[in-house]
Partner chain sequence: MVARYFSKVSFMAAMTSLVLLVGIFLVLTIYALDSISTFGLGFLTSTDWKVGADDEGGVFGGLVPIVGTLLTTLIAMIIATPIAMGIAVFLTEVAPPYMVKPVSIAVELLAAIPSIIYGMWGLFYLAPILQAIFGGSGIGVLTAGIVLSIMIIPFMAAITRDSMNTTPNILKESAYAMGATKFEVIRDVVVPYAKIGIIGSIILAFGRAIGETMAVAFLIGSVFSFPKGLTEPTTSIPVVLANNFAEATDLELSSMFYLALLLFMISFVVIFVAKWYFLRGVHHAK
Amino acid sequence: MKKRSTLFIILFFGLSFVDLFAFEVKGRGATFPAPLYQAWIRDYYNLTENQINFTPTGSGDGIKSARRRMVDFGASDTPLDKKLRDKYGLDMFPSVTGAIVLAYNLPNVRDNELKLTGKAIAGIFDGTIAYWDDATIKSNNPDLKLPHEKIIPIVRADKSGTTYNFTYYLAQVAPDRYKTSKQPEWKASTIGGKGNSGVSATISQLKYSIGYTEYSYKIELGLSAARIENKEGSFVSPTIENFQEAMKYASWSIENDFYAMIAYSNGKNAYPIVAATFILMPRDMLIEDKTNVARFFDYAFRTGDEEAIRQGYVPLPLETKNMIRNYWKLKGVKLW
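Return the coordinates for this one chain only, taking the form predicted together with its partner chain.
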C-alpha cells in the first residue's frame, strides 16, 4: 500500500513536471531522414521530456505542411530556392546529409568491385547502354566477368527527393540528356519500386538489376554497390569518409538559407552523389516555438553524430553546424 502511494506521488510530480516545463513540437515531411529523426527524438525525450512529433509523410508533404503552417517544422529532401522560400515565408537549414549508392545484383561481381563512370550511369538510365557487357562499362572493368544480359534499371515509382538528388547528379554528368526532377520519365525500360525500401528489395531479388538507393539501405540489406567516378576522375567507394570528404566542398551560406546542391563536388576522394536534407521553419512563427525547434536540432548536432553514422547517414561538419547556430541567432533564437 505504501509502495503504491509513493509510486503515485512520484507519478504525480513527474507528470506535473512534464506539464510545466516540457514542450511539444510538431513536424512532418521527408521519409529519408525519418529513422534518424526518430532516434534523436527518443534520446531527446529521455533527456528532457520534451516531445517532438515527427510524421514521415514525404518531402512534398513537408513543404506543404510548413507552407500551410500546420506544423512547427517541415522536412524536405529538396532545398527550396529563394523564390519559393519567400513566397511561402519559410526559413531553411540542413539537418543531416546522406549519400546515394548505385546498388547492383550481378552474379560473380561482389560489393565495391564494379566501377562506373558518370557516362556509364547516364547511359544505363536512358537506355543507350542496354547490356552489362557494353564497351563503356567493360573498359573500366577489364577484370570482371560481365554477362551479356540486359541491364534492368530500378527506379523510384513515387515522387522522391532521392530521385531529385540522383537526377541532379545525372544532369551534372550529362546535362544534355537529364533534367533534375522528383519523378522524371526514364528513357530506359525501368522497373519502379515504392520508396527506398521497395527499390532495394527489388534489386536484391532481381538478377542483372541496378538501381539508386540511400546508403543506409545498402548497409541494411547488404547490397553490392559500385565505385563511382567523381569530378576529378577517380573511382570512389561509397564510405562515410568519402561522403564527408564531399561535404567539405559544400557551399553553404547563411545569406542564402543554406540553399546548395552538394553533389558532384571537387576533391580527390569526394563521393559524387551526396545530398543534404532540410528543415523548413515558418518565418512568422513565435520565437518561442522557433527556439523549441532549434533546441532539438542543437541537441541532435551535439550528441547525434554517432547515431547518424550507425544508421548510414553523414553528419554535418562542425563548421556547418556552427553556421546553423549563428543562423538561428539571427532569427532571434536564444539556444540556452
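Rigid core here is just the name for the largest C-alpha set that superposes within 1.5 Å across the two forms. Residue numbers count along the first chain shown, from 1. Everything quoted here is computed from the prediction, not taken from an experiment. First, how it differs from the form predicted alone.
- With the core held fixed between these two forms, Ala270 has its Cα displaced by under 2 Å.
- After superposing the rigid core, the C-alpha of Met70 moves by 2 Å or more between these two forms.
- Taking 2 Å as the criterion, Glu185 does not count as shifted between these two forms: its C-alpha moves by less than this amount when the rigid core is aligned.
Please supply the coordinates for the form predicted alone, as a counterpart to the form predicted together with its partner chain shown previously.
There are no partners or other molecules in what follows, just the one chain.
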C-alpha cells in the first residue's frame, strides 16, 4: 500500500520517478568487468531500489549459466559466434571494453619500465624464455638490471574470457605456437590463479612472477605492468588514451549480435591487447525480464562512463550504445 500511495502522490503532483516497483535480476560470469559492474549495481540500487545480483565466476560459467537458463544474463569476455548463439538460443551485446596487461613483480624494475615484444611474451608462456635476463628480453631493456632468476608465469586456473583474449593476441604474434583458447595447456611451468583477482594477488605476492590480468586489477593493487610492442612496432604503455586509440578500429554490427575480436589492431599508439566484454540473454526469456536487464545496462550507459574510466575501462562510444538500444527494441524491449 505504501508504494501505491506514493505512486498516486507522484502522479497527482506530476513528479518524475524511475521505477517504484523494485525488481531483482540475477547474473553470473566474467571477472574482467566485475569491479565495474559492482559499482554500477550499487549506484543503480541506490537510485531505484532494483537489485542486480552479479556473481563473478568466470566467462565459462557465465556462458553455461545463460544457456542452462540459471540466470537472467550471463557475462562473458568470450564472444559467441552465430553457431553457438543459435545453438544455445542467446542474444549478445557488449557492455564495456578494457585491456589486458602483463603485470610483473621484479625487484628494482618499476611500473612501465619493462618493454616486451610479442616474441618475448610468447616465449615466456611457452617456456622457451625461462630467465629474466634472457637475450630476447635484454635486447629491448639494455638499461634495466634484469636478474638471472627464473620467470614464474601466472595464468588463469579456470576457463576464462581473459585467457581467450590473451591467447587471441598470442595467436596473432606467434600463430605457429598458439591457438585461441579459454583454457589452454601452457607449455611453460605456470601457477594458476582463480579469476583476475587471483592472478593479480599472486603476482603481487610472488617475486619474479609475470601474468596477464585486467587493467583495473593492476590499478586496484598497484601492480607494475609492461609496455608492449604493438602491430606497428611501437612500445605502448597501458593507458586509457592508448586503449581508446585501439578501440577506434572496432566494428560492431546488430546483424551479427555485435560479435567482434578487437585485439592487435592498427594505430601507432594503439595498445595491442584490448577486448570487449559481453552480456548474454536467453532469447526465450520473458520480455519483462529482458527489459529489466536492458534497463540496468541502459542506466550504466547513461551514467556510468565516469566510473568506468576511473576504474580503467573504456566506455562504449555513444553510437555503439545507440545501436544496442535499437538491438533491444528488435528483441521487443521497451525501455521506458
